[in-house]
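Just the one chain here, the form predicted alone, laid out as structure tokens.
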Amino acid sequence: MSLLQPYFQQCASPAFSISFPSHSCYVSVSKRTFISCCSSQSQTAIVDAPIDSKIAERDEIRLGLPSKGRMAADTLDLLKDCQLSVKQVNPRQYVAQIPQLSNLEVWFQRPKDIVRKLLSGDLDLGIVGLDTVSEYGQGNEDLIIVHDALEYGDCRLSLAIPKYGIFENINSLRELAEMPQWTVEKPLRVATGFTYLGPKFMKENGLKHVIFSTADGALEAAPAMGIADAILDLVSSGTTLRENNLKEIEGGVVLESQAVLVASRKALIQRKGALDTTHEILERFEAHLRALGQFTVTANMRGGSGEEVAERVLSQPSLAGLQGPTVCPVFCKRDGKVTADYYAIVICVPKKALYKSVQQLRAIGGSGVLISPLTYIFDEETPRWRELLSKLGI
């Protein structure tokens, strides 16, 4: 147990006991499981260790991307949609380039290693899930979330308990905490891979007698096998939980997560070009993500003046667009003379209001309605850039 002592010193208090079990806490468990638990804790200690404030001496800027899985594919798709295609000479290589961003190297890594290497100074930027940043970053102030909503990888870290037995009528975290079954001798057993966020959440919510075990693979089987009372794991739709007779409970969500762009504070301040590169990536992300689900609607409308047409359009609130409709004359030649009997209006409409907006346009005289999807919407300056500069004290 000596390998786990630093953890006990961090999380235990006279009113709160939370720990990882030895092999005696399992119905059946191998030596490998215990070693894995110790190894995981050892890695966590590395993340929490002091970091040399000096940035590594290198010229290139390094961006860490997930190497496998759905998160990796969705990340590459986002970059491609933002005209930042990753060029990888060999799929077995871990280093690639983005031609549009000079002096940038892409490094494919496991998500948790991206966070660790941001902290160690081996990476400057990374794209991972917020759950990974929170678990392996452990609140380290050197990590800065540059963009907190990349619109994929949505999930939640949630506590789940069986629907049956002593938990049948337990539907909230408060009710779980008040169950008389949990004592020092018989604590609530939770299986999880989140050995930092799990204990932290339990302590903050008043669950005094809890013991955690680490596990790989399908945690949903742990309660049915009798080796855990509850699990703390990532949930997307909840289907897998339901199929294994497990349920989420009120107040049991540790955090909502999706893909985020994260950076090293020291790298942004000290590494030449890192802040400029981050600015360009952020602007491309913001412009593309803001345009998702938005459509440009163009229509011709007869009117005596642009002001008259604009007033007619603005009488319908759903036709206001981003800042208001664009109205300009449509010139045609009639009887040898150039006239402007029609005006073209251009507005931006979200997908969910598209058909209703077209109906309203036609009702006030719009015709020849054209619709096209938007790719980018660039603001004068993205609010997230201003927020980043504020975090950096610039």
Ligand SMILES: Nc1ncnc2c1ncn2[C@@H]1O[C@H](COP(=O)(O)OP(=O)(O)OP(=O)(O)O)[C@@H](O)[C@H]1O
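In this text, the rigid core denotes the largest set of C-alpha atoms whose superposition between the two forms falls within 1.5 Å. Residue numbers count along the first chain shown, from 1. No experiment lies behind these values; they were computed from the predicted model shown. Compared with the form predicted in complex with the ligand:
- Superposition on the rigid core between the two forms places the CA atom of K352 less than 2 Å from its counterpart.
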Given for the second form:
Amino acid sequence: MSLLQPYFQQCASPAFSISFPSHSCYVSVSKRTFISCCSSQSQTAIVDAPIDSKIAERDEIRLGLPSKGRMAADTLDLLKDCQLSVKQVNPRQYVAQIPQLSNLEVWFQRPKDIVRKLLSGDLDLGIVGLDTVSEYGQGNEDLIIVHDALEYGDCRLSLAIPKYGIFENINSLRELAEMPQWTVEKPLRVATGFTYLGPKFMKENGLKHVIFSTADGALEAAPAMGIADAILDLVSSGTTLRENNLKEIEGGVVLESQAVLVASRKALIQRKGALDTTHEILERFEAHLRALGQFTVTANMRGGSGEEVAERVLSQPSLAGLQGPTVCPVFCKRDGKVTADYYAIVICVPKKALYKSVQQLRAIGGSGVLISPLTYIFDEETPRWRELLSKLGI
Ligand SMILES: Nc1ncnc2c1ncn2[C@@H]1O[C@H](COP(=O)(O)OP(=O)(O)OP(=O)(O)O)[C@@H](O)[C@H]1O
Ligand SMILES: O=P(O)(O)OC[C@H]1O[C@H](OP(=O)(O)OP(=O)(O)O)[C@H](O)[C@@H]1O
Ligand SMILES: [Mg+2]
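Given the form predicted alone, state the structure of the form predicted in complex with the ligand.
Everything in the complex follows now, all chains and molecules, and the chain you saw is the first one.
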């Protein structure tokens, strides 16, 4: 605890409570300082990795965020939920700040340009869909996925064909490939905006006679217009396909996508402060996303000892918590003597198992069950940080 004291003394207006269940200690800290309390060590690393070229000289670290489109608002919301609100003077200004990260500059860009600018060295970090990274990154080794599941922007890149005509009984990629119609002279015509991933997928799946055309949007119209036989596009609800009489086929999913945090390997290794900043962003993302869908459950239980109460709790499958229950004696004064007849237990429970947990708690004598949403779960070290260091060869 003493190591944490300097942070806690700064807290004029406590806004978060941090619990360390294994030590049974609870403290409150201000929003501004909570991350510092949880980061266990300084992450400055000196790396001796082979780098082919120098990066552009600048002091600030640049994070690219989608300037418009369906990823834009959700990205800002995620950052806000992680106490990393983006301060933009007005919506048409493309540069912004995150006050919590003083050495970072936010640049709003179109998603594909974020990937291009990571590769050109004009951005260091970015948040975009995995589909965009895969299409415009084209497997470039300088791009590193730092967080692969930011839990929004879910969609899949999928091949779709008409429900009617010669495709009526075609339901799989294999059946599509085996159709006698496709020849050198008359190949399968696919309309797509994914002109890198599309041909790669077809080649990998042994479809020989295929030709691609491209358009920027509303691809679902192409088959009915007679421009294409099939389309390769993003699907989420499936409504656009359905409304245009198209269907997905078995084996036709090229990629499952969601928003990811991506970085330039070169920047992480060479740019001063880039790795530390990435670590902080990653920790905040992980802590927030892990806590999503979890609740803290507190209940009082009568018992002879902490161990006995813990044993009862652990006998129930939904009550194990993250690392087991925290059990604390609740002291009261009876006949002039201080005794502990009750024990307070604290556990984390996934949203899905919430009601079952309450039932199990009651069954073993739990009363006064309090439930509150969890804001952050900081692990000792984020698993993705380890992975990142190993990808960087550190
Ligand atoms: N239907 C969808 N449902 C969920 N996420 C989607 C869907 N379509 C696209 N996305 C995700 O949102 C990202 C951005 O899509 P959006 O349509 O906003 O921009 P874009 O088409 O890449 O760019 P622009 O239209 O400006 O050229 C996609 O790369 C994908 O990751
Ligand atoms: O499965 P659904 O939920 O119907 O979503 C799929 C549609 O969403 C995207 O288009 P977008 O709305 O970005 O328009 P665009 O074609 O102009 O890019 C995608 O290109 C599909 O057309
Ligand atoms: Mg679009």
